[in-house]
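Form predicted alone, single chain, as C-alpha cells, below.
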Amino acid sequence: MSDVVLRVEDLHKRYGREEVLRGVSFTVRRGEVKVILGPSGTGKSTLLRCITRLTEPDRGRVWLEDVEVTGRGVDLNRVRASIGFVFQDFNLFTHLTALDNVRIGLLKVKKLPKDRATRIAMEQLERVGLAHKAAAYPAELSGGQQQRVAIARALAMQPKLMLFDEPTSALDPELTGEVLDVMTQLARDGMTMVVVSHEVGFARAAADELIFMEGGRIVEQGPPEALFTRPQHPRTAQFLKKITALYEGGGALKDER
C-alpha cells in the first residue's frame, strides 16, 4: 500500500474572470505535515475546499489514498468522513454542548451506539484538554476552547487526513497558543495534516514542508528552514521576511493574510 495519503494534480478553479487556482499539484505522505502560506486571495482556502469538494474544482484531480475524490460517482459522504476539516470560525452547533458537538458525527454519520460515541468523544475532549468542559455550550467557552472542541470533533471521526484553514486567525493572541499546542502534539503523534496558517513558530516546529502560494500557483516549496533561510524565489523571501518580522514583533499579518 502506498504511503501517499493525499494527491492533488493540476487543480484549477475560477470565479468569473478571476482564476483562483492555476494548476496546483502536490502530495502528502502518511504522517506528513504541510503548511501552506501566501498572501490574501491566492487560493489557499479554496484549495482546501476543492480537496473535499465543498467547492467544485473546474479541472484537475484529487485522490485520498486510492479513492479519486474528483471521480464520477464517488461517495462524497464517505470521503468527507475520512477528512477532518477545522475552519477559521469553529462552526460549532451553538445549541449543543461540547460533548454533543464532538459525538454528533459518530451518532449521525458512523451510526455508533450512544455509549460508544460518548466514550470516543470524551477521549478526544481529553486529548485537547477539555474533558472538564464536556457539558459547556459554545457561548460558555473561549474562542480557543471552541476551536479545540472543533479539533476534537474532527479527530473523533478517526480521519486519515486533517485540514486546517487558518485555525487561529479568529483568536486573540493569548488564545492562539493553546490551539497551536494541540496541533503541534497532533503532528508529533503522526497525524497527516495540511495547514493553511502564518504561524511561524508552528511552521518551523511542526511542518515537514512549507508551500508558498501566490496568484493561484505554488511558487516554491521545501523544508521550513530551507525556505526561511535560503529561499530560491525573491517573492518567497519577501513574504517570509515580512511574516517573520511580524511574528517576532508580536504583530498580526493583515494585508497578506
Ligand SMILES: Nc1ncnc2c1ncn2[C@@H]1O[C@H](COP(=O)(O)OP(=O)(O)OP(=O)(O)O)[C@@H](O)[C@H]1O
Given for the second form:
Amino acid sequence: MSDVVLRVEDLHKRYGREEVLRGVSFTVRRGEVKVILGPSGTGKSTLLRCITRLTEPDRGRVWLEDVEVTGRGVDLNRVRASIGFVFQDFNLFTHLTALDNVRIGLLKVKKLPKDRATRIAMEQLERVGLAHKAAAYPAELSGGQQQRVAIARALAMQPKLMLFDEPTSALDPELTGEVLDVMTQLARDGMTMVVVSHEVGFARAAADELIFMEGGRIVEQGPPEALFTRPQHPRTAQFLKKITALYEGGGALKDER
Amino acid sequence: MIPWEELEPLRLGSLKFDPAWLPQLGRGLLTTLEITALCIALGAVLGLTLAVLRVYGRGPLYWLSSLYVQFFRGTPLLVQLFMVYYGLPSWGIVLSPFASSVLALGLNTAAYQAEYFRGAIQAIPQGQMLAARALGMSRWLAVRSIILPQALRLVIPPWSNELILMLKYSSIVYFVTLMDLMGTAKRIAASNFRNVEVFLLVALIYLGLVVAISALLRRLERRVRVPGLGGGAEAEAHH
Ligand SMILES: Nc1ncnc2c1ncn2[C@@H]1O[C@H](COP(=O)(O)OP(=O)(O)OP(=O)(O)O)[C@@H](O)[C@H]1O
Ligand SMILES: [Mg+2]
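Please could you give me the other form, the form predicted together with this ligand, since above is the form predicted alone?
Now the full complex is given, and it begins with the chain already shown.
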C-alpha cells in the first residue's frame, strides 16, 4: 500500500442538474502512468481538477500518499505545490519570461533563495530542451514550446504526481511530437502521471493502464494492449476504434467533434 | 532670482502679458501639481483596493465597495468637495482647504480608478489564476504576483486619462478658497481685468502639463510592455 501515490474514491460532481462525475475511483502507484480517455464532455477535466480541488467535488475522497486531500484542515496550497498540473492551453504567466515562469513557484511558494531557484529552473528548462529560450516571453514561443515550459514549471516543484489535461490538443499536429517526447521521457524517468489524452501513440508507448471514461464513470480500464485488442465493453471498442483510425489517418483528434 | 517685476510686458496685438504674473502663477501651479499628485496617489491606493474587493470580495466587502463606487460616480464632484469642506466641520472635523481638496478629489478619483482597475483585472484570462492556484499559490499571492502585474500594465492608458482629468478637475478647488493655478489666475484677472491674457496663459500652462504627462506615461507604458499583453502587442504575438 505504501507505494500508492494517488487514491481517488467515489468522486461525484454535478453542475446544476448535470451530473458530471458519478462515482469515479482509481489508484495510481509510484511510477505508474495512467492515460484517461473518453468522449468530449465526459468529465475528464473535471476529474483532474477535483483531484487537486481546483474544482470542489461534491462527494468522494482523494488521497495523495498518506494525506487526505479532501480532508478537513488540509493545507491545500501545500498539496497543490506537490502535484504538477499541465493545462490544455498552457496557461503560462503572460508577463513572465520562460525562466521566471518556471522559477516563480520556487520563489513564492517554496520560498527558495533566488540562486537555488534559478539553478533548478534552468535545469528543468534544459530537461525540456528550452534552456536557450529562458529569456523569451510566452508570446514569443510556439505552442509546443509554451507547453514544454509549462511542463518545466510543474516539474520544478518536484511533484509527487503530474496531471496532464489534454496537453497536446490545442497544438498544431506538427507540434504535438515535441511535447509527447518530453512526456514519454518523463514516464521513462519514473514520474507518476495521470494523463488525459487521445494520443494513441503515447498511450501505447508510455501508459501502464488506460482508463476509458464515459458519462462521468469509468467504463473500463486495463493495460493498453489489452484494451486496444480485446476491449470488454462495446462503447470502449467503438471509441478506441474511432481514435485509432484518426491516429493512423494522421488526423488530429480535435477534428473529431 | 529673475526680477519679474522689472521685465517688459510682452505685447501680441492688443494683448498684453505681464511677466509679473509669473511668480504668482508659479506658486499656483505648484499647488495644482501637489493636489493632483496627492489625490491621484490616494485614489490609486484606494481604487486598487476597491477594485480587488469588487472582483474577489464576497458579502459586505463586495457590496460596500460597489456602493462606494456608485456613490462617488453618481454625484457631482463639486458637491463632494463641499460636503468635505463645509459639511464635515458640523461633525467636528475641520480640514484646511488644501486637505479638503485632496480628500474630496482623492475619494472621487478612487471610484473611477477602481473601475479601470477592475476592468483590467477582469481582462486577465481565468487560466492565469487557475495556473497560479495549481502551483500552490494562495488566492491573495496569485492576485499580487500574477494578476496585478498584468492588470497594472493593461490599465496604464485609461489610468493616464484619469490623471489628466484630475489635473484639469483640480481647478475646482478655488471654490474652497484654495489658490491653485486657477484660483491665482482668477485673482490676477480680478485685479487688472486682463481676463483674456491671464486665462489664455493659464490654459496654455494646463495644456503643456497635459502634453508632458501624456508623453511621460506613454514612455512608462512602453518600458513595462511585455509581448502578448495589451497595447497592440497581439500583432507581435505571432511571428
Ligand atoms: N464550471 C462549469 N460550470 C458548469 N458546467 C461545467 C463547468 N465545467 C464543466 N462543466 C460541464 O461539465 C461537463 C464535463 O466537462 P469536462 O470539461 O470535465 O469534460 P471533458 O471530458 O474534459 O471534455 P473535453 O474532452 O471536451 O475536454 C461538460 O458538459 C461541461 O459543460
Ligand atoms: Mg477537458
